[in-house]
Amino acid sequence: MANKLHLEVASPEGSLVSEEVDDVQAPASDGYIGILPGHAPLLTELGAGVLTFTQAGVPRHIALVDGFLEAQPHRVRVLASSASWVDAAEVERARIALQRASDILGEHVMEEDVEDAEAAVAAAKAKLDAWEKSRG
């Protein structure tokens, strides 16, 4: 369809989405980008955040951590290091992970631990943001 995008979202865990959508907003490494049908070809790196897409006027949200997005005029492909739908159990795990990572960052630790903790904070925040957006 000329007024739709075919969205594909996959991670090492498997495929999350392969559907026709109205639009896509994605967390590029340097800020969020919006993609509508007819978008110019684009390849960009993704950061941690929330992928939002609309189907029949209803927004849906997926938590993403890093990866790549390829846009064509009528197709968007997302290959993420991690991608997940967020439910209540996932939110509780994200809150615990965020607290642990924040505790690590508050201590004097090795550089590798800081990088791991910062990555955990980004992933947890993406999940919590996706949950908040899905709740309206």
The other form holds:
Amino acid sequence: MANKLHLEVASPEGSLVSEEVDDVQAPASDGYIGILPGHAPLLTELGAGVLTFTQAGVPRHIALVDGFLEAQPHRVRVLASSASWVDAAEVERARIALQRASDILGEHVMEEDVEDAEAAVAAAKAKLDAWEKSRG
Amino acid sequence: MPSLIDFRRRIRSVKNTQQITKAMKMVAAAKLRRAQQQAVQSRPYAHLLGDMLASVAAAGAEDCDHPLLAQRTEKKILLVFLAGEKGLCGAFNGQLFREGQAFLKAHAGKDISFEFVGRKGRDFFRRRKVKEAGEWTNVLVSVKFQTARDLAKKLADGFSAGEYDAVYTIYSEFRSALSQTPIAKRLLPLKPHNEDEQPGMREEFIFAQPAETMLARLLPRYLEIALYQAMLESAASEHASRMTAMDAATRNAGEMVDRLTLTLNRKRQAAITTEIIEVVSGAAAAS
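What does the same protein look like in the form predicted together with the partner chain, given that the last one was the form predicted alone?
So here's everything in the complex, that chain up top.
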């Protein structure tokens, strides 16, 4: 257990992961950060992106949107407004969502719509990235 | 005097009603299970969020003046009223309305506006001419986190802008499938400190962002999850209440059918007896 991290990922819709992992890479708001066992206690905000963790040499990916990360030497806890495993069907949906959101951004629209559309773009991109990564 | 045909009709009608109440009970039970499951699934998130807030607060962000923590004299109050979407659920809605009216009485003289979640609350208080801030109907049929998010944003914006000095909510607390109680709670200003937290247990954290910034990001999330959980509890309570009510209705219908069948049989027997007596006495007269 000494060289393992206990990773917990929770979103309001449920807990996604609660497992022992070797390392974690998370999309902090100012760039990706890597966390290995023994990391100093850290609290940070997360942006939209891909959370990657390795179990016995096998990387796995989760698409995240907006969250927080709390790291302690042997524990990493992630809170996300939305988090999901990405599969082929999800990718299709993300592509459509990305298309639609980009269309909205292409037109001149009200400010609040832009905000929503940008969030949708970020979320869809996170899913597509996670899919790319999980396929190597 | 109702005839035998009338009795048969009556029995058939009661049986039909019984089938409907039975079906409604099953549907409510299935929906209750789903709402409960959702509530259970949201718990780890809420728990973690509470922990993180405590960490941030412990790191010295305690005395920062975030707009969502601002204490003001309560003059303008917003009441988020969560009630059922539909009727036929026993005393569920009625209890909530009573709680709502008690709240109005307790805060008489203040400027109270209502934010309705669920159709029934709106219908009830609209007839009583209260001030309406907005309504969210058909959202409790299947509770989505997005709804809670949108509502939380509206509340946070209104509160920060000084439109309201406090935000309360009335919803039904889900104790068990058999017991739900309406409660009134204050949502804003927030008080994010866990009372059961032991000081000294916390480690010193490195903050990638200043603690104040973290707090500013965490607090709205806290409001969101509080609302989401309130909505889930309210939905679960509604389904549980309906399940119990429909169960009772099904049982009552069963009893009614038994009683009617008994009366019907008695009448039928009496008719046969009369007929036999007529035949026998006719035969006796003839001989």
